[in-house]
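We begin with a single chain expressed as structure tokens, specifically the form predicted on its own.
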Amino acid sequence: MKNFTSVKDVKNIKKLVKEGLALKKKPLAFKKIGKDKTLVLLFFNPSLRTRLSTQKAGMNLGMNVIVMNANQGWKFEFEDGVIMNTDKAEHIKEAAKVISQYADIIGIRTFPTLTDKERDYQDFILNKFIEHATVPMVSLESAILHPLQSLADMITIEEQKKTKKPKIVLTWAPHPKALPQAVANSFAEWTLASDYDLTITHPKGYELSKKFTKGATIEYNQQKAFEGADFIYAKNWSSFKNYGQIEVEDANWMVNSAKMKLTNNGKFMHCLPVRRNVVVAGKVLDSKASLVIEQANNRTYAAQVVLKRLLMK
């Protein structure tokens, strides 16, 4: 593993998941491998779980961890050949190389514009860092994918599944603002690569890129999709076709107890943060079926297994 930006960087998902579960049992077993190594985490957008869990993961491996809110410093220029006479003070060509001198591994979190589809789906900022950095890069969420979240989700499903190939449903849910497709894209990509049975349900107009959903069943009837499901993963995303737009505002798509009763005693998943009684009913979140807290816990071991692999490469 040279970098960690998507499921394509992983040769064997099941092996990586099992390794993550082993670290969960003995999180300090590899405390020495990070001695005198530095992890630099750059956040261009807010974070709670990603920030804290990745810091904890680095510390569990004995690493020094430096965290920077990149949007609070001066602005970076990412375009080549530009005349830098505006508000951007430092070019990525220098910045990535300088940061690489301070770090053994760099993690970066960026969000999409939700206005420039072509630029976002090139993962422009992440790939500019990869182009100019001289140390391994870890995506802490990019414009189009959130691989650390998805790895944590696969760890959670492996812990909780009762059958070898559970039925998993990714459902669109309402939200008051337009959100990226990153978590949904990534969850679909990892779930399908893990050879699970995936159904994606959403109102018409919210189809995700086929690049990430090929092999999934698309169902526009949410209740039908829920029938017999072992896991329900709720997430809002904005339109991919009419990029970044809110196509439908339908509160009826909220996940509630009645819908969960259609499942096969299914478990509820969400990446957090979640808006109670908008995305999902509070009763579902507070029920024994909810895995959201354990998912968040598993974020540490997802990050830790990735860092461990990069340190030992």
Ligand code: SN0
The other form holds:
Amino acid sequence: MKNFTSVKDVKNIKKLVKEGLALKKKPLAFKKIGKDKTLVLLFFNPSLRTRLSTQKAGMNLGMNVIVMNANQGWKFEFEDGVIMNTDKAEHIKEAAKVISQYADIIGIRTFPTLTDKERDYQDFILNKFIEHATVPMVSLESAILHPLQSLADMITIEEQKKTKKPKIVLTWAPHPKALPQAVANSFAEWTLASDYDLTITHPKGYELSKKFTKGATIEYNQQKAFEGADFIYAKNWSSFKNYGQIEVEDANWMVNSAKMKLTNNGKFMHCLPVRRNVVVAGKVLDSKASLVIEQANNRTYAAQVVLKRLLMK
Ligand code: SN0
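What would the structure be for the form predicted together with the ligand, rather than the form predicted on its own?
To see the whole picture, the full complex is given below, headed by that same chain.
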């Protein structure tokens, strides 16, 4: 593994998931491999779980961890060949190389613009960093993918599944804000690569990029999709087609107890943060079916297994 930015960086998902579960049992078993190594985490956008769990993961491996809110430093210029006479003080060419002097591994979080589809789907900022950094890079959620979240989700499903090929349903849910497609794209990509049975349900107009959903069943009837499901994964995303827009704000798509009853005693998943009683009824979050806290717990071991692989190569 050279960088960790998508499922494509992983040769054997099952093996990675197993290794993550082994770290969960013995988090300090590899405390020596990160000694005197530095992890730098750069956040262009807010974070709670990613920030704390990745820092914890680094510390579990004995690493020194530096966390920086990237928007508190100089404003970066990402375009080549421009005359830098605007508010952008530092070019990515220098910045990424400079950060590489201090870091053995760099993590970066960068959300999409939700206005410039082409730039977002090139994963422009992440790839500019990768182009100029001289150490391995880890995506802490990019414009289009959230691989550490998905790996934690695969660890959670592995722990909880009762059959080899569970039925997993990714359902769109309402939200007051236009949100990225990253978590949904990534979850689809990882469940399909794990050879699980994936159904995606959403109102018309919320089709995700086929690049990530090939092999999934698309079902526009949410209740029908829920029938017999072992896992319900709720997430809002804005339109991919009508890029970044909210197509419908249909409150009926909220996940509630009645819908959970249609499932095969299914578990409820969400990456968090979650808007209670908008995305999902509080009652579902407070029920035994909810895995959201365990998903967050598993973020540590997802990050840890990735950092371990990068340190050991
Ligand atoms: C982010 C997203 O990609 O949807 C991060 C998820 C891990 N979520 C949000 O931005 C939610 C913000 C809100 O106002 O609820």
